[in-house]
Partner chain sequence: MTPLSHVQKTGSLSSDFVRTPPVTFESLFTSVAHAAYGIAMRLTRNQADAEDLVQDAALLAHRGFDSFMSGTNFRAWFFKILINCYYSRRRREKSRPVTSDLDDTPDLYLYARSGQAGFPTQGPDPASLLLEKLGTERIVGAINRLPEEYRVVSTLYFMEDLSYEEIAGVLECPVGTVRSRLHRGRKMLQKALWQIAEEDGIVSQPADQEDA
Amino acid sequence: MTRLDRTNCEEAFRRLDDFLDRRLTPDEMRIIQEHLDICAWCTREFSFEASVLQGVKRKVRQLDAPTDLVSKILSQLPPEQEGQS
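In the form predicted alone, let's see this chain only.
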């Protein structure tokens, strides 16, 4: 992965889903986080996508579905981040 900077929002945006799902290497996670720390536009996109995932998680927890189905669905979602509800 190339070093991200303010001119490389497109690369950061392409990796946001993998970042949210924690499917990047630790170094890639750090690079994306560094970009989010300096780029307000990408941070807004990240926040929106993270809030959608959190909403899906909340809805899944409210389903009256077979336990094994809910467990399978939840296992495919990224872990909750501390400090988010």
Given for the second form:
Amino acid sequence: MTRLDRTNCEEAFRRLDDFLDRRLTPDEMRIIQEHLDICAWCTREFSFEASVLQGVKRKVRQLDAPTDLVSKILSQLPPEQEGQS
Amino acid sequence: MTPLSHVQKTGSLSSDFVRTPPVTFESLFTSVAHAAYGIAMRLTRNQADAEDLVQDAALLAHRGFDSFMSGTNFRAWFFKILINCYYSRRRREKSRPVTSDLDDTPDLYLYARSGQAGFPTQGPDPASLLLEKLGTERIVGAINRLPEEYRVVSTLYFMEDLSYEEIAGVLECPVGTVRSRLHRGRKMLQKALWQIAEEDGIVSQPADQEDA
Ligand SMILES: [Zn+2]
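Having displayed the form predicted alone, please output the structure of the form predicted together with its partner chain.
Shown next: the complete complex, the earlier chain at its head.
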């Protein structure tokens, strides 16, 4: 029996960031998940934090690279030197 | 007589690594160029500087390609070079004033503020309305308000699906440092997002410091 077997809101909250980034052991993940299953309050907070992280990721990744970027850069590299010793 | 060089190339005791099948720099670079540009764009905030940065990194990576261990993670290796190029460019510029009014951001800042301002705090994807109203440029701007050491690690985290270990490799710092900066950085980011929401009039600024 570990302390986490009967986790409370405070203990769950302390692991929020690691839980969202899946940095906990499978056992810890399961224990937090079990707490979330019975605690509407923590579920609301965890969901909100997850929504912020996912939303920011989604937004900042909206970006197009110039289509000629790769060819432009590759064309400026010095030619390959074959058989250097 | 077998020349020694031949023995070394084929002998099992050889520590020389042989690239088989030939993985070209070109193909590897092409596979990461888009992601590298994304990170460069978020860090430098302008297209010309971002292109220059990726170009610098490509030149250095190309020059040092012999030191890249075939079969290891080229993406992380290239990002490390990219970040180092970014830092050396920044050193040449005047350092920006460090804003640290984000330092003491309490937990669940955005959650609490959203609740007070009548923005959703529950339901599927509750933060999306606020983030949608802010828009990509302003969200990037919020990340850029973080102190440098939080800004770079957060940019890598939000732009790319890198593990903490990979980010630590890119930044050449301990995994624990990555973890604490990410966790602290995301708290600061929430306050920065709210500041911008106030500046943009998405939410109303408090008329006065909350008088009890
Ligand atoms: Zn709870």
